[in-house]
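To begin, one chain is listed below as structure tokens, in the form predicted alone.
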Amino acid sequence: MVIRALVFDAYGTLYDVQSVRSLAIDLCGDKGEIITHLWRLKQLEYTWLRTLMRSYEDFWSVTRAALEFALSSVGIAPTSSLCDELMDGYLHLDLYAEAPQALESLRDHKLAILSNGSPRMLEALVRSAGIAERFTAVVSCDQVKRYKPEPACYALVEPALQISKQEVLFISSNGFDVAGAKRYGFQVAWIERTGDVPPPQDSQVGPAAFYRLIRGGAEQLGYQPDFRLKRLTDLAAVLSA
């Protein structure tokens, strides 16, 4: 099937979520770098939780409660100002280095996003980076009110680009993700962005190694990826061939 369209997910593929890491040790001295990788780890498991539990709150309260857990969790009180100044810049998350090549390579492909965050965020991230108008259509699970892996999300790409699911390459970096989306049957290409990273060679890994552990890796739930590139640039070649 020729694909039609390519459909990006945001966090951790188009844009990076420890981008906030500089900012949170700033303000959190030499915690912040364990703050950063635990509020990712705890936003996306209250995804889920919340997915299954049928009790959604939008992206933005997700991420906020996450942050409180992080900071509560490391003995820091999550104070209004604080949380407040740290939720700020997940509005303005850095873009990967390679993506805006990579998008201009695209340009003449249909392009969108699908991500669990709410219009609001997407809205002022696309905006931000400068790269709205690369896009035919920036989509949110809020419209389901789930979040990913849940069927309903990239369900919601058909009718938004008028194309059937076959013909779509969906583009993720997070595992849980890919899995999702080829179990949905989207053709899926994996940004594995750690594949050169050796395992430890003991125990003693810091926040940043242990959280590679847990989320870097391909999830073995018996859905694997038609494409696996080191990064977002190797979409050019893949379209090509």
Contents of the next structure:
Protein chains: 2
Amino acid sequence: MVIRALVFDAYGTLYDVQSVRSLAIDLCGDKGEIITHLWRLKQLEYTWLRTLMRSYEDFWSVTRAALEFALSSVGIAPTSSLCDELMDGYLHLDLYAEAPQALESLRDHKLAILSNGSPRMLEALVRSAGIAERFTAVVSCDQVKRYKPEPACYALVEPALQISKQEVLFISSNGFDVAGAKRYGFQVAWIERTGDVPPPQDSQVGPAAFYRLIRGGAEQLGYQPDFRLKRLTDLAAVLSA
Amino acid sequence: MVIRALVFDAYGTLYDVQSVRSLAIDLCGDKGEIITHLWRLKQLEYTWLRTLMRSYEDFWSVTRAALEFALSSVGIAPTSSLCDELMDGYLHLDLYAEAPQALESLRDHKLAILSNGSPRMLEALVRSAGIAERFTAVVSCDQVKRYKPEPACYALVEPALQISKQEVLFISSNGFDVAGAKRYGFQVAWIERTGDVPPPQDSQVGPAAFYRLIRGGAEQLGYQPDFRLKRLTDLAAVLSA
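I've shown you the form predicted alone. Could you give me the structure of the form predicted in complex with a further copy of the same chain?
Full complex below, order starting with the chain above.
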């Protein structure tokens, strides 16, 4: 099957959403770790639930609401100044360490991003990381006022890149996004970042391990990726095969 | 506002989804606790994701897929016999202790259930608990092949009970369901079962506490319930007020 473009998910795939963890620990002390995980879990839930409820708010609003939920849940007042500082961290997430090299090795291919992030958030991300010029298009689901895995989101790629869905290799580390993209009709590579963690021995696991269990495994949603890779730098081998 | 019918969510509101916990511990030992929580979290996620993906499977299938995910995640093979035994527990969930008395006190009102559960699952549940005759209607979202909080699910109530949405008091302990029902236009009572748990002191929380944090708080989805109650037996006072 010919691959004419590689389309990346952003949050969790190119950018490490856990890179707000140290900021959360700086600002919230011992509760920073659990806040980080609750924040991400709720952020995703709210994208799904608001799409289902026909009650769209952009990803900045959803991310802030999820942060307020997380802070309140652990007994910390979600003041404007605290939320502002943590939200600012979301505009400067770290790229995964291997991402610059992976993008460099793919420079001869057409590359794009398809993300839940609002246009402003995505612009800040790619500019902050100095990778804006790598991408033919940075596409935000905000255009359709819905979130992945709604088919309308994936359908934004074809007109943006002037190609058909069968020619797209979609790359995500998020299991639900892998299933949604495959259901839509893309070829899909799953970056399985949490694949090497051994299963727990009992139920005594902390929030970081529980988070990995919730978000790490292959989703049982009836759609499997075409490729299972450990890291973004494995993509070049897929393309040359 | 006149209330002409009370419509209950089933799982988590009338029936304790955690009542599979002891079975899970019997069958899976030390990992039973974390399996119970992962199972419920994934069950809900899969209802949302399959609705978004336009890839409906009924609640029995979704519940089993979530169980397989949970078992696999913690390193237990999801064999047919193990899954069958655990799934059977889902047909015989315990009513919350206060539920029979609450339903008895509401016997002069029109009562119904609106649930994600498949018709077969709901029939088994209300029969097993001996409360079938309390309800004018037991409505399954399976009719519309979507899950809550999709508006099409809540819209099943009006034709089933021959009343308008403003005349419905919808009762749920699930925050997302409260938000979805309120967004749809029902009057809504939130049974806030986890309201008395103090927030954690740090990030050292186990799966049960983390589960309560994820699912327990008021969702930041822009819709608040009309009534916040501690238990089902508080409903009678709302109706006489």
